[in-house]
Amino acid sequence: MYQNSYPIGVIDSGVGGLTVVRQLQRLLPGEDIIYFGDSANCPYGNRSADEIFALTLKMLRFLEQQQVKCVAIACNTISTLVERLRPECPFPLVSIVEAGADYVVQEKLPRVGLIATEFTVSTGAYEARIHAGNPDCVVSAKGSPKLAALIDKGDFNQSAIDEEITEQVDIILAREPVEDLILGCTHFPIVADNFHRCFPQLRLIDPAEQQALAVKNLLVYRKLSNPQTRGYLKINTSGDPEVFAAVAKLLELHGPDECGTLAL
């Protein structure tokens, strides 16, 4: 039996999911959050589905031990496997791909660009969800083999980031004159300023906002909202906790109250 005081779990392949934490803290400031970022194995987007599934199960088993009441899958790559993962978990999973795609349908966008990891793009998960609600929406998708890993290093001033963004988004625009671009990897909003600088004409869609709203709706529906006014944030990573602390500061998160290394 879940209780209101139980924390929300958030998982990602690295630091990117902290952009989801930012939205959760804005929308649900009273909720305690336990985060796991598997930076030692980042980027997930260059791995096979079976590898991603196995690594994700380890994170979910850890969060199960922490008695979480739900888990936000902040990683788009992992979210493409959500239907395979749901039977493995006693708690509900909230997919960022589902949340982001539903927003495109809700806004009735005629066309949209998508930049994500190569794995996320290869699954066609965004297109399938968008077309289920709006078959006429044109989706121009391109996978980036480098951007998530560059961001996970924690150096956001690298010229290599601008170069990778420009190269991949130019391909999207050559295919379709989109005005809206889905940042289909939670790492990417960390460098939103780079996207704005390289392509100021594009409106950026951050699915993290919609995922946080989906988590809120789930907790309200299940009567599991935490009534306290400010929750804690505990960050666990298989990588370098200093990078996570730096990103938490950059995103102006409340906390982290704890930030440490934990091997999977």
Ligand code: DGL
Second form
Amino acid sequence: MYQNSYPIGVIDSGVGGLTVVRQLQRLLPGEDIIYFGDSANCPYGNRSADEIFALTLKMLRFLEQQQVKCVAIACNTISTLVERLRPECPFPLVSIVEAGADYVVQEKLPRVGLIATEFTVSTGAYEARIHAGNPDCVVSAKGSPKLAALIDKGDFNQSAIDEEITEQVDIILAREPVEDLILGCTHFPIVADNFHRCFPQLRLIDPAEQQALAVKNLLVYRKLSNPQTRGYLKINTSGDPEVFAAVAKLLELHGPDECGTLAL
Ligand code: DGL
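Now that you have shown the form predicted on its own, what about the form predicted together with the named molecule?
First the chain shown before, then all remaining chains and molecules of the complex.
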């Protein structure tokens, strides 16, 4: 039996999932959060499905030992494999792709752009979920082979970031005149300012907000909300904890209360 006081698990290939932590802390300030970011193996978006599955299972096993009551998959790339992962876990998994796609349907958007990792785009997971709810919605999707890895290094002033954003979004716009763009990789909202600067006319959709809402709904439904006023944030990474501390500061997170290295 799960208890209200158990923490929420959050996983990503690296620092990107901290953009989901930001939304979780806004919506569910009382929840304790245990995060794992697998920066040693980032980017996942250029790997095979079997590799991503195997690496993710290691993170989920770690969180199982921490007695989490649910896990937010704060990584679009991993979320495309959620149906394969669910039978492996005793706790519920909340997918960011499902949350983001459902938002597009709910808002009745006639067309939308999607920038994500190459793996996420290759699976067609966003299109499938959007078209299940709105078959007429036009989705113009483009994978970025470089952006997540550039961001995971923690240097956001590189001109390479703006160049990669411009190159990929120009392709999306050449195909369809979209006004809304899904940031379909959790690393991308960290450089939302770069997107705004390069494409001020676009409305950016960060699916993290919807995913946090989905976590809240799950906890309320299962009567598992934590009644305390302020939860802790414990960050574990297979990479450099200093990058995580810097991104946590940039995103104005509460904490981290702990931030350290842990091999998978
Ligand atoms: N943050 C991850 C996502 O949302 C991907 C980054 C990566 O390629 O590892 O897809």
